[in-house]
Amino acid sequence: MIITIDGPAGSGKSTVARKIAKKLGIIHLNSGALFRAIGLKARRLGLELDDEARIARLAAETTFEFVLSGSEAGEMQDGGPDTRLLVDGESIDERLGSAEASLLASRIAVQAPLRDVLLEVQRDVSQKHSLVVEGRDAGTVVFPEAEFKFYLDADVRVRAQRRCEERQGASGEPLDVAKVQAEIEARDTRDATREIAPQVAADDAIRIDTSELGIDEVIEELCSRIKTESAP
């Protein structure tokens, strides 16, 4: 089974894709996260951005593996298996999630080579596992014959809050919403205007509009499509 959610910045696709999978025990596939981690590896290792060539074979060099790690796996428990992803047999977690690794994803994502790559690291994954798949084209591009799609969204104001929320959790220093918002906007038209895999929701996503809903709220419902959807 695969599940992708797409969306924007800030529309809670990463919270509620990762609390999907855990309820249903299978893989939470991040696919910005593979992004995020050849960036920070091409800058540990001194690597020019622009150099197509070079970033592509790095990521075809590296080893990603997606590892279910806690409770066992069960399905649509409350408690389920966190997913931890290893580069090169390490957790990155951790630095995955900084400005840095954001910045340097948004640099390399536009690039062809690159994207040819891990789009075949995403399929070798859902060769042995079932997924939710998180991304900005997963359900057009990466997995377009998929059981479940959904594309979530909220106002750019709505998402820029909760983006500063994030980052204030993990720095303790408040933000500036109103220049996270700018930056959200700026992402926004370059991901919607790209040639290659430009954001958009496949023509047969299910769209939620999450400004004015909580995540259990969302949750709720998309769990309530899959389980409809699923049922003989």
Second form
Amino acid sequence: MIITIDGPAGSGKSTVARKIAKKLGIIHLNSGALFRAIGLKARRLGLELDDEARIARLAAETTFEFVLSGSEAGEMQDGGPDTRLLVDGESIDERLGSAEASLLASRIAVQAPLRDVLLEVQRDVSQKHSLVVEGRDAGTVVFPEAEFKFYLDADVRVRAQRRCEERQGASGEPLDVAKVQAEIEARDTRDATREIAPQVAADDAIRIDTSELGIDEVIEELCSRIKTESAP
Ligand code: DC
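Alternative state: the form predicted together with 2'-deoxycytidine-5'-monophosphate, after the form predicted on its own:
So here's everything in the complex, that chain up top.
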């Protein structure tokens, strides 16, 4: 089974995707993390970020493993397993959340050769596992045949506020909401207007505006859609 959750930064898709995967006891594939990991690796190696062939080769040489850890898999119940992403055998979660990783990812995400490599990485995982995939093009390009497709969105001011709370929580530093909103708007424009795999909802995706919803309400809505539509 493949469930795709697409949407812009701050729409709630990461938290929702992680929790739904946990409830279902299946792998959470955060495709943004793949772009972030490659961006950070390219920077660390001092590669030219605009060298598309080199960046794609770097991705092809990188190993990504998705490991379910924690309690037993089970259907629609809390306390399921978490998914750990290992990049070249190493867990780098704490580095992937940085503003730098986000910016690097957004810059290289426009490159077709890199997208091709990471598309194959995602499809390979789906050969062996059921997935909740989150991204920008999961329901449109990577898994057009997915059983369930969702597109989450929210007002940009709400998204900026959420990002600030997240980053403040991580660093303790107060953040300027207007500045974060401007960053999000710039990234939205770059992601939505690029030629390949732009951030758009698939025609058959269920759209949910999360501006006024708490995470638990969004999860409830998704789970009820999954249950209803999988009923015989
Ligand atoms: O979801 P995220 O914030 O981790 O994504 C980081 C950047 O990578 C963002 O600018 C969009 C891009 N991205 C993408 O183009 N395609 C994906 N499937 C996932 C992320």
